[in-house]
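Shown here is one chain on its own, the form predicted alone, set out as structure tokens.
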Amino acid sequence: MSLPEAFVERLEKIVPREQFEAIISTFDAPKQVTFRVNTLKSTPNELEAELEAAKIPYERVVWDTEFMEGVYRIAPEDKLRLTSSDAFYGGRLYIQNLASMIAPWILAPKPEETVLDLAAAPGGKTLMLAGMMENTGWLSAVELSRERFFRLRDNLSSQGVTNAHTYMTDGRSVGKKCPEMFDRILLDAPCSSEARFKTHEPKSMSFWTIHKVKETSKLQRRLLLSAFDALKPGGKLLYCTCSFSPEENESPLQHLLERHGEHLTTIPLTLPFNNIQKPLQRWGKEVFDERIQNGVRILPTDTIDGFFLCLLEKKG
């Protein structure tokens, strides 16, 4: 199956022209499987010893040593061996795309802080936040969908998280219920999941329409406003999606800055790889606030999904 024609036409206007063909090709082939050590239950050295004993071939993902340790990749055909391993069943490793790992690292929660994951299921980022917090402080994980909520709760329990408090509630209401309560907030917003399209999995793109993109944008705007209300002065908010569409990335941020821009700054992001692009300056008739330029759009490769991130700080 091919990608939706309207999606391809839009993508060509979003990503750098000289990289368009290479980006399109990443939707066709199965990606390498990436995973990381669960620091609540193991260490990189211990996990590597387990993988070697189980004869699972792995490769370290080596970026800047200060960036992230205990991250690995394997070939797609080795995934079944990994998911059959004791380390997997014991929760000592967690399979997760590299783009998703980057979000908690950028937010950088510290032990004893109050942290909110505003759209938390299935819980991979929540788990990583808990590990960075060393299972201390207060970690609120919010999920509206009943099915996804219980999956989130089971996931955190099996992975050894003890500092998380889970809430089945609408993230749009959290700001009013918990005004200025959190030091750091992660909003990996519900989106059209364009970066996860796979031509060999037609279901991955069967629900996509431009109308859905625009409807999702309205939800994202409401969630961002809620996150702003819940953030302490001096606190940091990371907004991210696995979509390419400006309606889901630059546009919700523009909406937030138009309402609360005098209380917000954006923080420049530096990532340890080159497959990145600055946010767009305009889309259609919409011209975006120059502060959004501090965000970043990750361009997909055979190892990493596309992703959009922007880090904001509430003025103290």
The other form holds:
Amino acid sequence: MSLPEAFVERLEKIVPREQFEAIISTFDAPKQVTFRVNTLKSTPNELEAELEAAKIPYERVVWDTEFMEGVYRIAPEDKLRLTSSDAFYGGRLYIQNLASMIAPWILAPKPEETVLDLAAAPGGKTLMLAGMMENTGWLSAVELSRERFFRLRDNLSSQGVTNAHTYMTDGRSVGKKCPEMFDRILLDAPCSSEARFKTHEPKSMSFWTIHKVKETSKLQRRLLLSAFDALKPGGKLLYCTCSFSPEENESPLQHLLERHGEHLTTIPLTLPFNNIQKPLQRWGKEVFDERIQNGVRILPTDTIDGFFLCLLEKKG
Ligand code: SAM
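Having seen the form predicted alone, can you show the form predicted in complex with S-adenosylmethionine?
Expanding to the full complex; the earlier chain stays at the top.
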């Protein structure tokens, strides 16, 4: 199945022209499988020894010295061996796209902090936040969908998370219920998942329409305002999506800045790879606040999915 025509036309206007063809080809290609050690149950050395004993060929993902240890990739054909391994069943590793690991790494929660994951299921990022907090402090994980909520709970328990408190509720109401309560907030917003489109999985893109993108944008705006209300002065909020659409990325941030711009700043993000792009300065008639330029759009390759991230700080 081919990509939706309107999506391709829009993508061409979003990403750098010279990279467009390479980006389009990533939707056809099988992705390498990446995973990370679950630091609540193992260490990089212990996991590597387990993988070697199980004869699973892996490669370390090495970015730079300060950037995440214990991240690995294997060829797609070895995935079954990995998912049949004791380390997988014992929750000592977690299969996750690299783009998804970057969000918790940027938010950088510390032990003993109060942290909120406002759209949490199935919980890949919540698990990593708990690992970085060393299972201390207070980690609230919110999820609206009942089915996904129970998947989140199962994931947290099988991976040894003990500092998380889970809530099946609408993230849009959290800011009013818990004003200025959290040191760090992750809003990995529900989105049209454009960066997850795969031409060999028609279901991945069958629900996409421009109308859906615009509807999702409204939900994202309200979630972002709620997240901002729940953030302590001096606290940090990471907004991210796995979509390319500016309506789902720059626009909700613009909406927040128009309402609370005097109370927040954005923090420049540096990532240890080159397949990135600055946020757009304008889209259609909308001109975006200069501060949004501190965010980043990750452009997809055969190893990493597309992603958008912007880190905000509430003024003290
Ligand atoms: N952070 C998750 C992870 O890494 O595993 C993925 C989150 S996914 C992008 C967005 C989630 O938000 C979905 O599970 C969706 O059901 C949930 N969601 C949608 N609307 C919501 C709302 N109003 N409040 C809270 N969660 C919501």
